[in-house]
Structure formats: structure tokens, C-alpha cells
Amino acid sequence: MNKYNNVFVVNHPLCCHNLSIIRNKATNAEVFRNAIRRITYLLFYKATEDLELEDVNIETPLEKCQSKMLKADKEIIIAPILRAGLIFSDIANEIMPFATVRHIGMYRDEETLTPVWYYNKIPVEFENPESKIILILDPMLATGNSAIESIKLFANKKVPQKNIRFVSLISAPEGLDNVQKYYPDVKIITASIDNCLNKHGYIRPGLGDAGDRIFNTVEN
């Protein structure tokens, strides 16, 4: 059972099916990537289900009518954490081609388990930060340290926590606890809350290193 506030687990049957595919160590890179893409659609539909709409007047081939579209005064920013988050951003661009993409580059120091920055394409300041909707993308929410650093990047620019969503494939309880300690109002959308972290900071049962499996760089 999900004990967390603002953590949403997408347990759709197709999500569960494809999650089993990517957990399997025998799954090759091509099948792995395609299964992640199928899960990603479901995650994004959940992550965006509360976007605000406004009434618009349009004309169909038959007549004029009133319809609804996303509010024009809201800017959606897609922020994939490199490199594994890129597979999410491909689907995000397909679903929301009008969104802005801002890449975040960091990797985890394997000894300290702390994030190390190497790339940042976020503006120094945002005009009207309260109008921004941020979707931070990273397949694995393990210790939560990278998630906190990426959320802090936007929160420090005065983007409200309630406007920030973190989208992951798999989350560890330790990471969820860590993020919610500092940013309780940030929404987290995931396909699974797994059991725990091992001593090396990997999620159990997990799926291994998501980036290596996505880009076929697993060393035997």
C-alpha cells in the first residue's frame, strides 16, 4: 500500500506487464527501450491529468463550438536528467510538442552516492515562475539526492512546489522519504515503489543500471 502523500503509483495492467519485461535481466536493449516507452505514456498521462484547461471557441468543418485547451498562460518545461532521462523526454516531446526542454546533467558519485553536476541549461531566472509547470524525468529514484538537487534548481527560482512533478520508473522508499522531507508538495509519479536500497545505493529488486541498459553499455 502507498503510504505517501503526493506519490502516485501507476499500476495499470499494461504498466505492470512492461515493468516485468524491463526487470528481466535477459531482456535486450531494444526490447528494454520499447517497454520503457510504453510505460512512459502511462506515466505522463498521470503526471499531466491535472493540467489546467480554458474554454476556447473553434470552428469545425460543420459549425462553431466551444471546446477546451491547455491554459495559454502556463509554460510546461520538460527537464530530463542526463543520460537516462532522455528516453522519457522523447515521449514527452511527442505528447507535448509545445513544451520547452531544459536538460539537467548530473551523475552519481559511486562512493559518496551524492550527485555531481556537469551540465545545466536552466535560465538564471524565470519570468513569472508561478506560471511554470515542471516535469523532472529520471527513470530511477534511488537515494533521492539527484531528485532533491534537480527540484532545488527550480524551487530556488521561485517555482511553486505544487507545480513540480518528478517522473520515475521505479522508486525506493529511502528516496521517497528523502524527497518528501524537503519537498513534500512536489508530486512524484512512478510505476513502482520497490523494497529498499542495497549497500551500493541500487534499488532492490530494481532493474539494474537504467542508463546502461537503455544505451546498451552494460559491461559483462
The other form holds:
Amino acid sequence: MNKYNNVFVVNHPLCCHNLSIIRNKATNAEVFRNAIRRITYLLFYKATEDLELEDVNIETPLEKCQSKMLKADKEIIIAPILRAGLIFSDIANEIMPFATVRHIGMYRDEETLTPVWYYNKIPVEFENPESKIILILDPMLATGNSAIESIKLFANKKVPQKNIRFVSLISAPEGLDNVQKYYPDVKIITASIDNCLNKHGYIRPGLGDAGDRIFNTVEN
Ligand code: URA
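Can you now output the form predicted together with ligand URA? The one shown was the form predicted on its own.
So here's everything in the complex, that chain up top.
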């Protein structure tokens, strides 16, 4: 349980175990990436548990039967925020190979902590927005500013908030408050709500810079 209506913390024992691996500053990039991948499956179990199904008739090698498949009229869009979000998108695509992947390029201005756009693969015309299910991916939900910018992108194209999910590894309370203030019906799926942000906008205790640790660009 947490104080937010639409924030789901996946505190499965395997998430907790792997979170400790990635929080540890001694963990190297290869082990770091693999531990995140293991957590990703568990996050996506939660993020996709309410996808709608429809009845289908199929024939097994033994007999005809009724079964269920994902509703064909829904389009699932995976939207990783570059660059750290890429660590989630391979697995998202593996478990949902029919999904569309639309990258979002944003970096954080370190002075103002506001997001700066540099790439956006979202079409200008967005047909049937109510039939889209959007999974925005970013391992660190810190100030919430990039989350709000990326949600706005889809909300402005009339995708209902309830169809938008934000998947993160670690979230800061400040960022959750911020996102929930503007988009209360967007579901946030995370493995941890940490203590707070430091003055540079990093999550405490967190894990440092996720992108640098994933892509082995930590400068000592
Ligand atoms: N981005 C990161 O990679 N880490 C943080 O702690 C905050 C934002």
C-alpha cells in the first residue's frame, strides 16, 4: 500500500533482490543490465495485467475450443525515453512482439532540471487515440518533469489518461506527487519509492545515473 491511488509498487522478492544488486556501486555494467532485465519482466507483469482480452475459437491438435487473445482493436505502443529507457524496451518488445515502438528523445538540463527534447517518433496525426495503450519507459522517475512531458505528448493527442502507463525502476516521492498532480489517472508501475531527491535532482538512495551505469559511461 502507498498513499497514491495509481502508483503500483512491485515489491516481489526477486525485484527487491535485484534492486540491491543495481543499487550497489560496486556492480559492473554487465551485471547491472542483467539485473534490470530480470526486474523488467516483473514490472511488465504488473503493467500489462489489465490488458483486455477477447474470445477466439481455435483448434488444438486434440479438439476445437474457445480461448482468449488480446483485443485486436487495441494498439500497444512502447515508448522508451532515450537513453536509459532502452533497457526496458528490448524486453517489452520480446513479450509484446506485436507492439509499436516509438522512441522519445529527451535529456535533462542539469541546471534547471527541465527536460529538453531532441527526438520524437510520435506521428503528428494519431488515429483512434482511445484504442491506444501507451507504455512509457524510463528507469528513474526523479523530478517527474520528463514523465509529465512524455505523458503530455500522448494526452494532447487525446489518448485517455487511463490508457497511459509509466514504467520505472525507482521513483522519488517528489516526482510521483508531480505526475499525479497533472495526470492522476495515469498508472505508474515502479519497483521502489525511494526517500527523496538530492539538490541535483538525483534519487536518494537511488542507484546513481542509470544511463551511465547501463551504458558503462560512468566517469570516475
Ligand atoms: N536520472 C538518473 O539516472 N538517476 C537519478 O537518480 C535521477 C535521474
